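What follows is a single chain, given as structure tokens, in the form predicted on its own.
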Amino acid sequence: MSGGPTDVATLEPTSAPEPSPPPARRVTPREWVRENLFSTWYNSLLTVVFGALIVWVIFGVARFVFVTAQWEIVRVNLTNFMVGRLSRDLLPRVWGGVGVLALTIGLLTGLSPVSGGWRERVGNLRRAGPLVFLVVVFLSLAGTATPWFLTLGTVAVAVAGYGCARFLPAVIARRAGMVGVVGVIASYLVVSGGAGPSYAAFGGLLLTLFLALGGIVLSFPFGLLLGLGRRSTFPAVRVVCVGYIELIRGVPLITLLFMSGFALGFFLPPGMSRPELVTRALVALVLFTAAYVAEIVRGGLQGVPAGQTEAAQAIGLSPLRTTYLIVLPQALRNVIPALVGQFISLFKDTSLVTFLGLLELLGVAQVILEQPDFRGAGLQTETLMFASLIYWSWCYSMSRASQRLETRLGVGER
């Protein structure tokens, strides 16, 4: 045994380098089917039963759509589905408003920052697939070449807006939201003719979109203020907001619509004329939706950690700037799914205005059944299926847009 100094390096354990993980084996389609659909006898039985049920449903729907259904009632009344009783002389204004809206969408698409380049743009187009499919259905039922040329012109306007967006100043890109608001207002002014016919003449899908978009634009800021007011430290503001929210949420929407449509005159000063029926319906939708938006916003505000407010106060921010810059953006980011769900519900709730005598999309689907050529023909399924397709296309597109926004903002990620 040597008495010399011991080399310290020889006493330190030598750690072998960690082996790199083996590359993941690619699962073939046959292996995936065996593991997920036919792994056990009862999984195999369920797969066969539900597979046969799905095939039967698809076959029945396809047979009805392409063989049995009589789509002549939809083809003849396609314009009625779009604009209701609106004078056909005003259709150029409608197309002009659609062109302005397409230009706005093109500008917003060009101004929005996208990291994936053209691949991301193609993905966005795929997300808009339901609306594109709906447009194709409209054009296939039109039977003339004029709608095709008008649609191609609208697409060209949108592409031109996308191309012009890159030449706009950076200050406009930072205010893309204002561009969208201005575009929507300009589209409405073109359709209504400015000082000409008001939205009282709207009908069909045009009225449905007007009520839905107007309800969303007006109810969101109103509900935001109510949600902030419910958490206010001022007792008077808090009591008023709580009373309004609980009162409106405890009343069905159809009741508010009837009160707005028939009983509003009792709450107006003597001699004051009642607003148009569309205005009264829009007011009821806004009041109803704002109460639910307020509760959604309140839930988002409660989800923001108290440390965020304390940190803002520590650096000297005022309560207003703390709410506007720190708390509110985080709260709204966390409640995007709930907000979009409420707006989708609002879009579908616009069908209730038919009880006030307004001829919106679902009302058109019912009224055209009384036309002499189709009375008693039993074509309710065709008209209701076409209206359902329109509702589904818009609602699903809103849902997909919400998912894209959640992904970009990292909702649900830490």
Given for the second form:
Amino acid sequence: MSGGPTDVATLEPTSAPEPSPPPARRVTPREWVRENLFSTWYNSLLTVVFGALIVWVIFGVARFVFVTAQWEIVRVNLTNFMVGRLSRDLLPRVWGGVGVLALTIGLLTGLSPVSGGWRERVGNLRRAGPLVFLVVVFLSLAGTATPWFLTLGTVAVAVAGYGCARFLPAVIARRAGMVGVVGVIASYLVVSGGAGPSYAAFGGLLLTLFLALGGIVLSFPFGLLLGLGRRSTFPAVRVVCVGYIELIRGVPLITLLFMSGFALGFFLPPGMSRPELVTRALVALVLFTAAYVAEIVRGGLQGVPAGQTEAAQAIGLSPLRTTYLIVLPQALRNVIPALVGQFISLFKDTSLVTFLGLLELLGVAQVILEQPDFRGAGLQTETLMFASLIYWSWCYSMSRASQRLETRLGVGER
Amino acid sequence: MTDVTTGGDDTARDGVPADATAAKGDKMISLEHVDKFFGGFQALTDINMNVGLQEVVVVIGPSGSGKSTLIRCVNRLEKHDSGRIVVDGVEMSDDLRSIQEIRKETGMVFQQFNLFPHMTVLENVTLGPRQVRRWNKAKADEVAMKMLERVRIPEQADKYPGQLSGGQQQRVAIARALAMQPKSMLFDEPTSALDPEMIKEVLDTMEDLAESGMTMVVVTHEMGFARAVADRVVFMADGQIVEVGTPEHFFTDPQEERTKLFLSQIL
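Take the protein just shown as the form predicted on its own and give its structure as the form predicted in complex with its partner chain.
Entire complex below, previous chain first.
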């Protein structure tokens, strides 16, 4: 795409005649429209019909969003959407956790190995565009000035982290991945206070994120082991893994959740107290997702040519090292799109824990309809639309992050 | 054995005392009564073969004759079903230690190169020395660069395999095997997947290697290479060794009908 004829000439110092550049054609908007939208009578017809349709839809949505809709219910319950029934005394902790995350993101942005200076580094953050949009929506709904100040503070912390990145000792700077992991864990500890399963009190978006992130972090290694186990040379391991995967994949997620939520008591020895409901929900999500991750990983493993294993064996690598140095990196690289797809599914599936009575994002959207002020007002569309927006912006951000990961790891190149 | 410079090409060899080493009796690789089955199909039948220190043995034969299976048995990429395989005094058994011991000392070069696409050239070459020989990075890098110079592509060290031509990739694969400082090298049709103009650079590298005294077993269809470089030529058909001889004897005066037929088809 880039590189005009002069670039080509410098790259190939041959005496071949320099190709003349294609004649630059200036297309006026009018010409463009005529060529692309009204070239034939049926094209014109399609343009008119679909143009009208699009205008009608946009107009309808815009009228709803800006005129008809009563956003009061969302405005009043903004904090509920964020954290559910979490005690309001703990809100500073949540903001603290957000601050730690912001600091981490700032550091990682500063550490990211790109050549193009700050423009390119910050440009990479465009991937988070949907989330920025979400924050803007939140702030526009906020009734007080406090969230504005706190958001500005968070941004300031991120910028500070970016600025400090260069002063990190090289030992830390080389391990950007570790910085990210430590940052996320620290953020969680700040929010939860570090003691016990206090996540049981989480609600709203906070609970959704906890379940989604916890589910991803736990189901990935578990699924990886299952996927490897399914190809094990030990029949016993293979049988157990195949049995697990096929059993779990044959059952709807909602039944797993119901079992962990209501039926677990039958399976536990008497006297043993049941774990927190949130814990059980998380375990069900992890068990479910791991089976799918295992199959994705297996697909990736099968895509790595046998010659790779043979070459590794031929230089004397042990089976274990062959797997994690040669086979897995190639297998996982090839299944990033499928893996991220699975994790996006998981993110949205966390909404099913509503049926266990947990108040995550969707749960909040349902419950607030019963508040005395809004009961019977028919505001489902508003709350569901708002919840959808939150789900969408997170999932779309994940999807974009996955695209970036693919480009960076050179997926599709051989 | 007679003079091996009968190849006729521009490849005069000097100084490798094939006679003396082969006769020395210190066997590098020996196969005794080796059988190999794939299901009901017998791929190798009663293979008996010795490769002496610093000897270059070229294995030829029609496709499906078991040539590749033969050398893949030597480092246990295929498990032989009966008979003995002894490499440098270590007998190949089901014991993983014996397998690792033999693989450590036996380099292998594949038809499809099998470089690791997610690692740079240098990382490909240093992987074995660092992980298996447990050398530190400095030493592994130094040896790797030496090997890359030996195959004449040190300037490609930081590229990825996908950025190299087939011939360059195969030379990296040779460097990767050499970096382990093996006592012998196995080549499984190393030029069969290459474009014609790249075959020579790989064969030249292999010839240099042979001249340096490396013990080599080479499965190939390159008759010119066999004539010029081999100390002995082994002809296989239908999973059996049909005829063994010096290149001169083999190409000018084959004894077996099967050999004559094969040579008449390819020469």
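Just so we're on the same page, rigid core means the largest C-alpha set that superposes within 1.5 Å between forms. Given the structure is predicted, the values throughout are model-derived calculations rather than measurements. Numbering follows the first chain given and starts at 1.
When the rigid core is held fixed, the Cα atom of Asn43 travels 2 angstroms or more between these two forms. After superposing the rigid core, the Cα of Phe234 is displaced by less than 2 Å between these two forms. With a cut-off of 2 Å and the rigid core superposed, Arg166 has a Cα displacement that reaches or exceeds the cut-off between these two forms.
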